[in-house]
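Just one chain is shown here, as structure tokens, and it is the form predicted on its own.
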Amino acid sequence: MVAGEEVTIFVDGRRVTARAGEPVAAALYAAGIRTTRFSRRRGEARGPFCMVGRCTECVMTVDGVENVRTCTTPVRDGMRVETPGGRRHGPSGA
């Protein structure tokens, strides 16, 4: 796989295409999906900050860890991205 090469990853079942070696959030964003994670009180969405890996608003179920900061993570062709929680993206990728 080549840096930059268009590959395909799998974001709550849905089909996302993105470059390899981005950050998986990046990818995420470009296909319009901003939600991350859901806040453990309120359950309120949440999505990527500081695109550093220094807050944990990115974190998500990578290829089955969980707690996995997407904005520090490369994309690689057929990950399985889960949002924590249980809750899953709409169409909209709400």
Second form
Amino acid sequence: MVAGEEVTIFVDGRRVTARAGEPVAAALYAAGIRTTRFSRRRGEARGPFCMVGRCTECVMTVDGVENVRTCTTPVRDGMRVETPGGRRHGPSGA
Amino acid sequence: MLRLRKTGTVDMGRSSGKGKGADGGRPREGGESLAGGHGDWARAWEVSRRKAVAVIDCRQEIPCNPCETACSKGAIRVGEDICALPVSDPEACDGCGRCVAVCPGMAVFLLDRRAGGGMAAVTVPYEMGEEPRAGEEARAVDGEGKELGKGKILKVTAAGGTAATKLVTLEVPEEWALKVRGVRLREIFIEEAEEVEGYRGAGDCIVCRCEEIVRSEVEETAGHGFRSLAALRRASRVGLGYCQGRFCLEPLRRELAEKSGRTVEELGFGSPRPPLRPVRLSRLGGGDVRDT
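Mind sharing the form predicted in complex with the partner chain? What's above is the form predicted on its own.
Complete assembly follows, chain above in first position.
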């Protein structure tokens, strides 16, 4: 892997171009995706908050593993990123 | 990636004949011991007898690498995994201080023991409004903002980072040279943390992000007469989520102190349970270590 090289990840099945080595949350942000999960109690949209792996607002299901903090997880080519519980607000996720 | 850091074997007590004795190589929160899990500290300590060198005290695996990109000598390496802790090469370091200036976490300082005589020159970033001046005294503070003692300002430079950052070089005794993380020009009294002020002004905002508890809920629960932080936490669930109270415990503590008429010191702190972050069971069992 060369840092900065273009790779493709799949966000809820949708192809998203990312840069190798950047955090998944950064790739999502660059692609205009602001919602990483929906809160359990109120069902509110949530997105990356602290960006440094502390708050767990950005946890998603990555390659089948639940509760992965996307802000500290580097992108890998072909990575599958899913919104926990599924997308509820349409495919744009905005 | 899980990174196991090589633990330094030299203890400050043994190498300089001062300070505390060996602590068995256990990492210490203060990070002042050379045996404290920083493999490059022992070398930096030795090299600092010949030249100024960067010492990195970065313990949080956050996605950040300005120190690496700022170094023109290639003396700091984070590598492909941007969450990895930076590793420095004291021999390659020319003591320019750019890494000190750019680190957003104030996690790098310069150490220079060339002067000898039991004194060391420590260079730390300074971004407050007041103008530090060479020759004047300043208060050295540790990573938690606690005052270590006074030292003479030897030098103030413009750093080479952002315009707002200055590098202040302070002369301090070798015993606590490794503890210094910042300088203060005068004594300050902190009545209330700024973030708590911010939270007070934000109305019915979320206090606990993990458990989705808003401020009015905390106030209501605190109003029931709980006298311990632990009881309030159990009743409200604030601070019992994923992050174990990293973001909410301080506002919660202040809220309860106000309601119960006790001081924050009396209330103590919560008792966050290990692990401090979600860890997969397979990881604890020695299995798959791909995700940190």
